[in-house]
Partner chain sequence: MTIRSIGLKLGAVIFAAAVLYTWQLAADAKLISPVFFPSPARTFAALGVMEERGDLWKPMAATAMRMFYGWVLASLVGMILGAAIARSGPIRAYLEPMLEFLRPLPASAIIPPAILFLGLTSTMAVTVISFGALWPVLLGSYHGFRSVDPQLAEMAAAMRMKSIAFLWKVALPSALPDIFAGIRVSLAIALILAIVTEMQSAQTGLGFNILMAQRSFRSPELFAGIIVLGVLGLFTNQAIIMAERRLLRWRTFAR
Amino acid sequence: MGRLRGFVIPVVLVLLWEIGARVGTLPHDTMSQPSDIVVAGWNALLDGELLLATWQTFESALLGLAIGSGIGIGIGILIGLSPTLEGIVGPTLDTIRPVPSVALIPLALLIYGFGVRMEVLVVSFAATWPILIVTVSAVRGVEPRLIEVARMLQMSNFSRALRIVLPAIMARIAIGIRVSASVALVVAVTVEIVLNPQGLGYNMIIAAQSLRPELMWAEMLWVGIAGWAFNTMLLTIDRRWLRRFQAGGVR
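Structure of this chain only, please, in the form predicted on its own.
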């Protein structure tokens, strides 16, 4: 019963929206009606248009997230373990990090043209920084005695990172990945709205330009639903697999 209370406000807002649109209080050419939005979304699902756009957007978002996470975790562990290395590469990273990811769109377009690779380049750049910052902080928070034990055992830097540091920081890395996942989805949709002719962002622009507000709203709501499902999947992975990895370590 407690969970149902969370639906009270959304249901009330949808009912008021439907009533307002039907009586003419809300402009029909921009707000449409929730019932029309549901029908438009259902039709887009049935003809495969929405599913294809979803696949295109998530393909770019997931590839960019994977690349960004790999770069962020790798560099983050190295910097966290080596203050000397941080002094060398830190100023360069601090110079690059404030660059907005969307500012790379012209460069990505020049390199790859339209398509998945262009979008992945921009997304991976944006997804790198949250996980990089979290990883550096997590490595520095590792129990110093664990590092001392690894040194006494004369473990190599790679073995130390893989067997000691990585299991100890996986819980915090998971948080960084969830943050980067949200960033990756936002940037993917943004690139599609701005330039790339594919995916959910592009479909929303086409629906708006075609004066089909009900389809535009349906696709916008679908982005939210897909993002929620993606975040839920990451939470499930964290709870069922990641904590076992952290407890057992890498063997």
Given for the second form:
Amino acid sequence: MGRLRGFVIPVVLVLLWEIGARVGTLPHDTMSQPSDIVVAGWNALLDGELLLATWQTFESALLGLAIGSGIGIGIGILIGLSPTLEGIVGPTLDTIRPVPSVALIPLALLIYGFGVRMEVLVVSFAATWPILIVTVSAVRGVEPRLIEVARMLQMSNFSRALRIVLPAIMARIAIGIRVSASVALVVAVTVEIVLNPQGLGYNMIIAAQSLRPELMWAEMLWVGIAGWAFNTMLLTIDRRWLRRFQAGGVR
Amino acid sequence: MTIRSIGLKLGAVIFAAAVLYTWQLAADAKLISPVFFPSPARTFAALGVMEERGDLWKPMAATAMRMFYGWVLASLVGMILGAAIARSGPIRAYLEPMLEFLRPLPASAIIPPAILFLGLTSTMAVTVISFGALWPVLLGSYHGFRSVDPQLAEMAAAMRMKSIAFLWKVALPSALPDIFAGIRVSLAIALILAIVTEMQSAQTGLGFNILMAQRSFRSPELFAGIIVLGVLGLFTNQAIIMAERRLLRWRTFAR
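Counterpart to the form predicted on its own, namely the form predicted in complex with the partner chain:
First the chain shown before, then all remaining chains and molecules of the complex.
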């Protein structure tokens, strides 16, 4: 019974919406009825339009996430290992970080024109920061005894980073990647809504402008479902494969 | 100050200067076409021109105002809703699943319906901004009010504190650090959405200006605009950190 109560308000709202739209109290050009929305969504799904847009959005988001993760983890390990380096590079990074990612949209457009590459540029800028910050604090939190062991074994800096530090920080980096992944998806959709003519964001804005509100609502619902599925997938990967790095008693 | 910390500060300044200098050299050598990539000298000159033309402070104020309204609205609603969900079982049971579904929705995804309902107006912008900025505050407030020390709650009950007084005098102060963490994230989101809505609806503001600069290939102005937006982000974040330190000063004694 407790779980069911959560569905009371949404179900009542959807019913009122349907009734309101059928009776004609709700304006038809903005609030098309829920049954039409389901039909429009189903048709868009069947003719592949929605799936193509989803692929375009995820392609940009994942590419940007990959690039951002690479940069974030790389710089993060370097800075985390050396406080001197952080003192020197940190202030410059702290000045660049507050630049809102979307402010780079016009610049990316100027450089690459419309398409995947401009979107990837903006996404990777946005995705870098959460991973960078998590990586730095994860490296700082590596058990000092492990570092001492590495020193005793006279490991080079590079192999110390690869064999001791990287496995020890894996679990926490995964958290950073998850945060960045949802940022990446949001930024990708945003870039499409603002001006990039591809993907889910663009489809939504086109549906709204061509006065097909039922399609717009269906696409919005789809964006929500896709985002939720993406998050759940990352969480599962995290639980299944990355937990073992935590088991070694490394914090 | 130790010699080491002075050395580090000096190193930081030298590094920043080196980055700027490399940028200047790269632009002078025309490694990348100057159409995309103006030198810092041209960028800062453009900043001066914008200031003289009155293209700097007015759009900046417009962007900042919209961001501020949306953020304040989001903070208030988020705090109250978070507190209600955290402290009341029935409200949690009714609202939580719905909010869990709305939360992962990208804030920018509500722009198309918002435009449909409200048109290309400032109201639309503020609505979108406050929707996007709501979630971090709501989550922070929820966690904060959930994790109030049960002993404090028992104590308040033993002293027959009214529940309003309990919320205000005990729960709120103990939730404040979490709320502030959310509020800081919200502020960054508010700035992003302020820029996005400007670009989308052609309203005066820095976001719209940089889009216009791009359309007419005025790259120095584009870079200048990006820098100003960065400064705006930096400044608002610092302001919140300072406010947090002031309001939470008692906490350093408590711990």
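These numbers come from a predicted model, not from an experiment. Note that the rigid core is defined as the largest set of C-alphas that superpose within 1.5 Å between two forms. Residue numbers count along the first chain shown, from 1.
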property	result
Core-aligned Cα shift of Trp17 between the two forms, given in Å	3.0
